[in-house]
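One chain comes next, on its own, written as C-alpha cells: the form predicted alone.
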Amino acid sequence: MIEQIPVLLVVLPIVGGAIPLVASLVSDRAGWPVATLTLVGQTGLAGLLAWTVSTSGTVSYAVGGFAAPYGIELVVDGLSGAVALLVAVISLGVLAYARKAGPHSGPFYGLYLLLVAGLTGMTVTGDVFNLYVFLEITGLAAYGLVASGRDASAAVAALKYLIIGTVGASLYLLGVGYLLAATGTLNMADLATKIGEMAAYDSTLVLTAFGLMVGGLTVKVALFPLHTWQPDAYANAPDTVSAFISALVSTVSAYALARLLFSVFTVEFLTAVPVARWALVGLACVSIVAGSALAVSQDSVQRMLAYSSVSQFGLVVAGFAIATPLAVVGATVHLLGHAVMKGGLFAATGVIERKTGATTVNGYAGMGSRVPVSAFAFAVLSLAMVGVPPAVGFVGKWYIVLGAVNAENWAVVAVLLASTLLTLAYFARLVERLYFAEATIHSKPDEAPVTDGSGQAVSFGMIAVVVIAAALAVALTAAVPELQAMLEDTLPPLLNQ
C-alpha cells in the first residue's frame, strides 16, 4: 500500500479537480468542499509518505507494473519527500484563505486541484519525459488561474506568462530529446548510470541537453533576465491566486532543477564540466542582486514582492550548483521556507487591500495600528524573510554561506551578503511605513470593513493563514533537524560523498 501512496497524490486531485466542474453545471456551491476532502486526503497521504521515507527509506513505484527503465517510475526520497507534504500543506491552506476571498467558481476549483496534481506529479517523478508532462500540466492549470481576475490586465498577464513559459517548456522538451538520443533512455536513475558509463560528460549532445533542460527549467523558475513573466502574473492575478502560485510554482521548478542536477547528469558532470556549474552559479548571482535591486525600486507591494522571488530563487539555485552538502541542505531549507514566507506575505497583502486599499509601499502608512494582527505577521515575514534569526529564512542563508566558504566561493558569500542588506533596505522599509508612518489610506467606501480578530468565521480564517504562515516561518527552525535527517541518505548519493 506505501509504494502506492506516490500515485495516489497524482491521481487524487485529478479525479477531485473532476467534480467540481460537472457539479459547476447545477451549482457553485460544491467547488470549496469538494477541494478541501480532496486536500485533506492529500495532505494525509503526504504526511504519510514522508514519514515513512523518513523511517524506511526511498519509496519507488512502477507506474502500471512496466519496471524502469521502460516503464514510468515514481520516486520518493527526503527530498522529494519534503516537498510533496509542503505542495499538499500549504495548497490546503490556501483553500482556507480561498473559502472568503474566492473565486467562487467550480471551474476555479477544477483548475486549483489540477496545479496540486502538477506540481506533486513533478515532485514524485523519475522520468524526464514524465517531469515535461507534469511541467505543462502545472502551467496550463497556473495559466488559468492567473487568468481567473477580473480585470483585463489579469488576461494580458495570463498571456505573457503562457508564451514565456511554452518557450521554457519547449526548451527543456528539446533538451529531453536530445538525451534520449545520447543515452536511449528516459528513467532518471539509468540516465545517470549511463551518462557515468559512457564518461559522456563532453558529448556535444549531452551538452546541449543539459543547456536547454536547465535553460527551460530556469524560465519556470523565473530567474533574471527570465523572469519577465512573474511580476505581471504575480501582481495581476486574485490574491488567492498570487499566493497560492508565488509559494509553490517557482518552487517545485527549483526543486525539478536540482532533481535534475543531482539526479541525472550529477556532480561528476558539474566536476567534469566546470564551465556548466560556474555559467549556472553565476546567473543565480546575476538574479540575486538584479532581483534585489529591482525589488527596491517598486513601489507597488506586490510586484516587490515578485522581484524579491527572483532574487531569493537565485540564492536557492547558487546553493544547489555549489553542491556541497552544507550548501544543498541550505538551498532545501531556504527553498521550503521562503515557500511559507511568500505565500504568508502575499496572502497579507490581499487582507490589508480587502480592508483598507492601500497596495502600495507609501499606502501601507499607519497600516500597524489599523490592521494590527495582519501588519504584525506582515512584518514577521519580512523579518524572516531578511534573514533574522531565529527565523527559517536565516537558517537556509547561514547554511548557504557556510558551504560557499567550504568550497572557497568568495563570489557568492559577497553576493549573498549584499543582497541581504537589499533585501533588508526594501522590506525595512515597508516595515517602517507600516509603524512609524502616519495613515494616508482609508478603508474603501463601499466595502464593509473586518478587522482583525474579529471573530467573523470566514474573515478570521483569511487573517488566520497569514498568522500561521508567519509562525512557521520562525518554528520551522526546529524543524530543520530533522529536515537534515530526512537528506541523509538523500545527499550521499546525490553528491557521492
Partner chain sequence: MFELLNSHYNYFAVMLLLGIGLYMLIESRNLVKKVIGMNIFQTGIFLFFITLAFRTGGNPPIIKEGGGPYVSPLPHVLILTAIVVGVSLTAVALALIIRIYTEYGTLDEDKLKQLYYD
Second form
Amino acid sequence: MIEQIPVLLVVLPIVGGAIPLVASLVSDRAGWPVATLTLVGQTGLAGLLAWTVSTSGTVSYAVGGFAAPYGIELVVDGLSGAVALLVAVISLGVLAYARKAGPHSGPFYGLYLLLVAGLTGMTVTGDVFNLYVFLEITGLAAYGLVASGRDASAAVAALKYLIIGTVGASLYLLGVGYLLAATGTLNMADLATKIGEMAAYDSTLVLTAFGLMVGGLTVKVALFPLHTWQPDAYANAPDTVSAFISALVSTVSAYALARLLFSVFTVEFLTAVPVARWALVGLACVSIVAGSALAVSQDSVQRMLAYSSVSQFGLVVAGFAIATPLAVVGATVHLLGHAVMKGGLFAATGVIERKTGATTVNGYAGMGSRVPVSAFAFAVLSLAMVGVPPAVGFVGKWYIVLGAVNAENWAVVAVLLASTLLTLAYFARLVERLYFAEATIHSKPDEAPVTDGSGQAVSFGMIAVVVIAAALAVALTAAVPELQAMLEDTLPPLLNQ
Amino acid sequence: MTESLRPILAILVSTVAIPVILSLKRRPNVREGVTLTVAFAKFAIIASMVPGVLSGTQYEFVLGQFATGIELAFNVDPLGLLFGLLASLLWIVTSFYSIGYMRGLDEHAQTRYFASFAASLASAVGVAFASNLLTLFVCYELLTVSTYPLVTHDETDEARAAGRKYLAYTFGGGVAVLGGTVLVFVLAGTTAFTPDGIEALATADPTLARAAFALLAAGFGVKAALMPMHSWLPDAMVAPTPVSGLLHAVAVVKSGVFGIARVVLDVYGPVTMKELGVALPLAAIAAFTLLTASIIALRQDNLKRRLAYSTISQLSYIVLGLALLKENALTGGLLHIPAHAFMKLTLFFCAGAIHVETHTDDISDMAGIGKRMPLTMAAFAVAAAGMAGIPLVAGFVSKWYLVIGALNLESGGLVFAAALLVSGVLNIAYFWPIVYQAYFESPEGHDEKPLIEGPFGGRSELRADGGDSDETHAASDEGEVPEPEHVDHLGKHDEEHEHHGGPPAGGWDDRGWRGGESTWFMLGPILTAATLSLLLGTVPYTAVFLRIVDTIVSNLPGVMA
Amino acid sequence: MSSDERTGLYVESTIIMTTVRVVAPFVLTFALFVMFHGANSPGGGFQGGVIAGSVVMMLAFAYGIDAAREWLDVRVVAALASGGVLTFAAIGLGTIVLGGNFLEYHLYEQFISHVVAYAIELVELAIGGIVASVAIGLFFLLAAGFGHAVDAPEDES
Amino acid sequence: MFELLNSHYNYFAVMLLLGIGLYMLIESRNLVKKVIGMNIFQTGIFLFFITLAFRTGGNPPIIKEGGGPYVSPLPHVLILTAIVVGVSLTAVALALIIRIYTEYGTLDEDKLKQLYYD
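Coords for the form predicted together with its partner chain, given the form predicted alone:
Okay, now the whole complex, with that chain kicking things off.
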C-alpha cells in the first residue's frame, strides 16, 4: 500500500476536485466539506509517505507498470517528501481559513483541489515532461483562482500572470526539447547519467537546455526581473487565494528548480560549467536586493509582502545554487519555513483588512490594539521572516550562510547577511506602525467593510490559522534536525558525495 | 559540569510571566505584584548558584540540537553568573522604581512596558548563561526585539525615530555577530565557550580568524556603544528613565560588553588574541571612545544625554580592560561591569526622579535643586564620585585595577593609563558642576556654563554630538500639542509649549531630608543602588562580585602566565 | 455590454440550420470513432472530445447560443466532466486495489480477456467526455462573457 | 548560407515563429493579439518537437514486419499533451479577456493600466 502513495497523492485531489463540481449543482455549500475530507486524507497520506521516506529511503513508482526510462516515474525522496507534506498541510490549513473567507462556490473548490493535485504532481514526478504538464495544471488552476476575486482587477492580474507564466512554462518546454534532442530521454534519473555521457556538460545543447529550463522556472519562482506578475496576482486575488498561492506556488516551483539542478543536471554540471552557477547565484543575489528595495517602496501591505517573496526566493535559490549539502539543507528549510510564514502573513493581512479595513502601511498604524491577536501573530511572523532567532527564518539563513562560507563565496555571504537588514527595513516599518503609531482608521471593529451577511467578518478558524502559522514559524525550528537527517539520507546521491 | 534545571528556570521564570502580565491589564496592582515576585524569584534562583560556582561547579542545561553540531545550551560559569546576578539583582531595584516612575507620570501602555521588561530580562539572562556563540546570538537578538517596545514606548515621532535607529544599529550588529559566528564555526567546528579560547582557532587561517574577530567585536561593539557605533545610545534616551537605567546602563549595553568578554576570554582566549594581534586595535578603539565620549559629555545640557555619553565612555573602560589582556586589567574591567551598573543606575534613577517630580531635564535648570530633592541629589553625588574614581565608591576599585593593569603592560601601558586618568578628570569635570549647582547655587544667581551655552567655533544651532537636532524637532512639531501621557522623557519637546522644566516661579521649595521630595517607590531604589555602589567600593569581596571576578580570572591560565 | 446586444448577432438561416441538422449525427459518430481508435491506432480521447464538443458549437451557431444552452443543461456538462474524471480515476485506482500499480491495465485480465484494450477504450472515452464537456463549458462561458473563468478542471494525465 | 537554410529550414521556421510570437506578446497593446502571440510562440515550440522526431526515410511508428527505421513517436505524444494544455490556456485567457472587457470596456493595455491603477 505504502508504495502506492505517490500516485494516490496526485489522484486523490483530482477525484476530490471533480466531486464539488457535481455537488455544487445540488448544494452551494458542498464544496468545503468535500475539499476538507479530501485534504485530510491527503495530509494523512503525505505524512505517511514522508515518514516512510525518512525511515526507509526513497520511494519510486512506475505509473502503469512501465519501467523507469520509458514510463512515467514518480520519485519521492527526502526533499520531495517534505515538500509534498508541506503542500498537503498548508492547503488543509488554508481551507480552514477559506470556510469563512470564501469564495464559496463549488468550482472554486474544484480548482483549489486541482491546484493541490498540480503542486503535488510537480513534487513527486521524476520525469521532466510530466513536470511540465503538472506545471501547467498548477498554472491553469492558479490563474483561475486568482481570477475568482470579485473585483475585475483580479482578471487583469490573472491575465498578466497567465501570459507571463505561459511564456515561462513554454521556455521550460523548449528546454525539455533540447534535452530530448541531446539525450533521447525524459526520465530525470536517466537524464542525470546521460548528460555528460552522451552530451558534454558544456555542449551547446545542454547549456541551452539549462538556460531555457532554469529561465522558465525562475519566471514561476518569480525571481527579479521576472517577478512582475507576482505582486498584481497576490494583491488582487481573494485573501484565501493569496495565502494559498503565496505559500505554495512559488515554493513548489523553486523545489522544481532544485530538482532540476540536482536530479537532472547534477552538481557535476554546476562544477563543470561555473558560469551556470554564477549566473544563478548572481540572479539570486540581485533578486534579494532588488526585491527588498521594491518592497520598501510599496504602500500596499500585500504588494510589499509579494515583493518580499521575490527577495526571499532569491535567498532560497542562492542556497540551492551554492549546492553544498549545508546550503541545500538551509535552502530547503527556508523554502518550507517561508511557505508557512508568507502564507500566515497573507492570511493575517486578510484578517486585519476584514476587521479594520486597513490595507496600506499607513493604514496599519495603531492596529496593534484593535486586532491584538492577529497583529501579534503578524509581528511574530515578520520577525521570523527577518530572521530573528530562534524562528525558522533564522535557521534557514544560518545554514545557507554556513554553506556559502564553506564554499568561500564571500560576496554571497555579504549579500545573505545584508538580506537580514534589507528584510528588516520593510518589516520593522510595519511592526512599528502596528504598535507605535496613532491610528489613521477609526471605524468601529465590527462595522467591518467586508462582511458576508453573518455579522462577523472573521471566524475563529481564520484567526486560528494565523496564530498557528505564527506558532509554526517558531516551532518548526525544532523539526529542523529531523528534516536535516531526512535530507542527508537522500541528498548525498544528489550532491555526489 | 552539573546537569541542572536552574539555568533554564532562571530564564523561563520571567518568560512565563509575560502572558500573565499581559492578561492582568486591568489589574495593575496584581500585575506589578507578579513583576516583583518574578524578579525576586529570578534573583533567588541565580543567587542560589553563587556558592556552587565559586567552588568550581558549573550548572549546565541543554535545550536541544539547534543546527549542525550546535546545541541550544545554557551553562552557568563565573562570567555568566557575574552578568546574570547583576541583571537579576538590579531588575528588582528597577521594578520598584518603575512602579513609582510609571505611576508618577501616569504613563500609557504600562502593561506592554512591564511585559517587555520581563522579556528583556529573560533574554539578558539568556545572554549571560549561553554556553556557545550561537545561543548567545539567539538571546542577543531576542534582547534587541524585546527592548524595542521599551525604546519606542513614547509613540512620538522622536521615539519612533530612535526606535528605528536602535533596530538598525543593533540588527546591523546582529548581522555582524552572525557572520562572525558562522566564520568561527567554519574555522573551529564548534562555537562552544572554552576558558582560554577554542584551540582550533589558534591554528586556523589567521586572516579569517581576524576577520571573524573583527565581525564579532564590531557586532557586540554596537551594543557596547564603541565609537563610531554609539549614536543609537543617546537617541535611545527618549525611553522612560527606568528603561534607560536598567537597559541602557545595565542589560543591553552590558550584553554587548559581555559578548566582547566572551569573545576575548572564551572564544579566542588571550594567547590567540595576542598572536593574531587583534587586542591592540580593540584597546585603541576603546581608549579613543572613552576619551571622546567624555569630552562630548561635557557639552550635553540634557541630563540624560550627558549620562548616556558617560555610559559610552564607561563601557569602554570595560572593553579596554578586556583588551589589555593583563590579569589586573581584566579584574578591573570585569569588576567595572557591576560597579558601573550600580553607579549609573543610581544616576539614571536620580535623573528620572527629578523628571517625575519637577519635570526638569536640563542641567542648566537645576541650579539649587538640592534644596528640593536633597536625598536624590546626595545619591547622585555619591554615584558621580564613584564614576570619577573617588575612593570608597565602587568605581574606585575597578579603576584602580585597570590602571595597575595598564601600567603592567610591556609597552604602551603609559598611554592607556594616561587615557584612563584623563578620562577620570573629565568625569569630574562633567559631574561636579551638576552637584555643585544643585547644592551651592540658586536659580536666581548661577554662573554661566560657557561650554554648554557657547557653541564650538562660534557656530550655532549645532550640537556637539552632531546627530541630534532638538531645535528642528521642536520647530517642526509646533502647533501639535502633545497629549499629557506623551510626555517626552528627554524633556526638550515640551519646553516650547508649557512650562515644564526648571524651577517654579518662587524658586525651589525646601522638602527636607526625610523623603518628602518624592515617593518611596523611587527614593528606595535610588538609595539602594547608591548603597550597593558604596558596598562594592568598601567591601568588594563581601559583596561577592569581586570574588566572582577573581574566579573568572584565575580560570584563565593564559592571563596568569 | 448587455446580453441583449449579443443575441442580436444571431441570424436565422435555413441553409445553415438544415446543414447542421444533417451533418451533426455524422460528426458525433466520427467523434466516437476517433475516440474508440485511441487504443491501438491514431486517435484518442483528446481529438474525439474536441470533435464531439464541436457538435454542440455547430448547433449553437445554427440555432443560437441561448437555444443551445437551454437544450444542453449545464448540469449535464458538469456531470460529463466529473464523470469522466471519476471513471478515469476508478479504472486507474482499480488496478491498485488488485495489487498492481496505477493504470496497470493487464491486471483486469483475470476477469475479462483482452481487457487491456477495453480498459484503454474506457479511459479514452472518459478523457473524451472530459474534453468535450470542458470545450462546451468554455464555449458557453466565452459566449456569455461573465461568471467564473474556468468552469471545470482541465485534466491531461 | 543557402545550404544551411536548405538543410535546417525547419529550425528557421521555428525560430521565426518564436520570434513573431514573442514580439507580439511583448509589443502588442491589444490583449487578444497578445494571446494570439502566445499561441504562435507555443506553436513554434510544438513544431520544434515535431521536427525533432523526423528521420529521413522513417516510417510511422507502428510496428509491423520489416518496418524500421521509425520516426520517433515520443515527441508526438508529448506535443499532443502540450497542445491540449495550450488550448486550455488560450481558453482561460479568452475567458479572462471577456471579463476584463465587460468590466472596463477596452482591450487596450495602456488604457487598462490607467483604469487599473486609478
